[in-house]
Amino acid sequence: MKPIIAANWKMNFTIDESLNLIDEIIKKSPSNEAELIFFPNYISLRSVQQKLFDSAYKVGSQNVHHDESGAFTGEVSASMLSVLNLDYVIIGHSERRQYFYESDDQVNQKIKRALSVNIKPVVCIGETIDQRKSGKTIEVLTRQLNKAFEEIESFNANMILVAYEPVWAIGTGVSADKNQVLEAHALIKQTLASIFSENIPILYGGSVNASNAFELINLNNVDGFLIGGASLKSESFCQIIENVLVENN
């Protein structure tokens, strides 16, 4: 399996901005040894969708509504996203956890919202620093894959990925370190296979850099990257990817 390598570029960019820094990873990087997912703001996504159509790079959005339709200003629902034939759509991200307060039930609906019109979610999970401290990681990660997963049927197994985001390492510069992303990473694996029987993908997300890439793809169980700040500029994007082809090659 190639190595997924995602970029969550939050609320950046323009679409100018973002089409051009896609011109600039592709010189760099081409997408033939990895699979590049590229998650940009809402206003770009038909223009980045557009101008990657029918190459080897995907493209997904970093959210979907719960709900079909209904009174929700400001939301978009998966078959809107469909019309946009995306790959991929971010799901529980912490920062829709902590900042939209978005329940462990609502990321279980929209994850069934997404594989009703065949949109691939990337299911985010984590703890926070407290629960980490106060010896709860392990609860918390089973307690939101077993939701996440409820009444999804096998099946869609081979739709899934799952990225593993500790709260407290996003956006700090503080990644996990070396034995925090195995156990947790052995941890997920077993849950998954519980829950699916499945070999399902599994990133790795925190404050993932050009320095850390080439130890963290070494390890047990770590499929790829869900990137956020080093995302933002090719250079440091780009040399991440090259980190991390060197060890898979």
Second form
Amino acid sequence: MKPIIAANWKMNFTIDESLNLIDEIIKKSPSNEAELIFFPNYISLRSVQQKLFDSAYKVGSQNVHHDESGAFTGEVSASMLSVLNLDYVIIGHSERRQYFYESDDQVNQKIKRALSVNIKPVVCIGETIDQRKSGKTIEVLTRQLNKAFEEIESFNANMILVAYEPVWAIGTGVSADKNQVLEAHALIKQTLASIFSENIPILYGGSVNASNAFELINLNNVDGFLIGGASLKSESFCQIIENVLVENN
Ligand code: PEP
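Structure of the form predicted together with phosphoenolpyruvate (PEP) (previous: the form predicted alone):
Now the full complex is given, and it begins with the chain already shown.
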């Protein structure tokens, strides 16, 4: 399986800036040895999707609403996204859980919405620093996974990606260390195996950069990365891609 490298641009970039960054990345890393996924903001989504249409690069939305339609000012539904022929959608990112109070139950509904329109959910889970310090990491990850995939039939398994993103590692410059990643990914693998029979790719996210990508991609059960800060510049993003591919060749 190709390593998966996903760029979560969060609330950054105008349409032109998004398109320029794509240009720079394609020029520097034309390789299709990795599966590259771009997650621009809603405004840039259509232009980025059109630019990359029919290419090996994939495009996804950073969010989707958990309801089909209705009085939810400012929100976007799965069927609206499906018109754009998107490949992926990020669901349950810790910033959504933290700042927009998204619950495990809403995460579960969002996954169902995405699957119903054939968009692959990248389901984010991760513990806070307090939960880790009080020895609750395993409990939190297990609960988030079981709840996220409640009543989701196993034939959907080949549509799903999971990203382990410890909340304390996101945007802090402090990545989880080797043992923390190994332990969490083994647990996630085991829990997913008890829910689905198929192998579900597990990404790591949280302060991935050019210096730690080499070590992290080589760990057991790490199938790729979800990258925030380091995906905002072509230099750092392409350096990560290069280091990942060195390790995989
Ligand atoms: C993220 O927001 O998903 C993320 C992993 O951010 P960063 O790479 O900046 O830690």
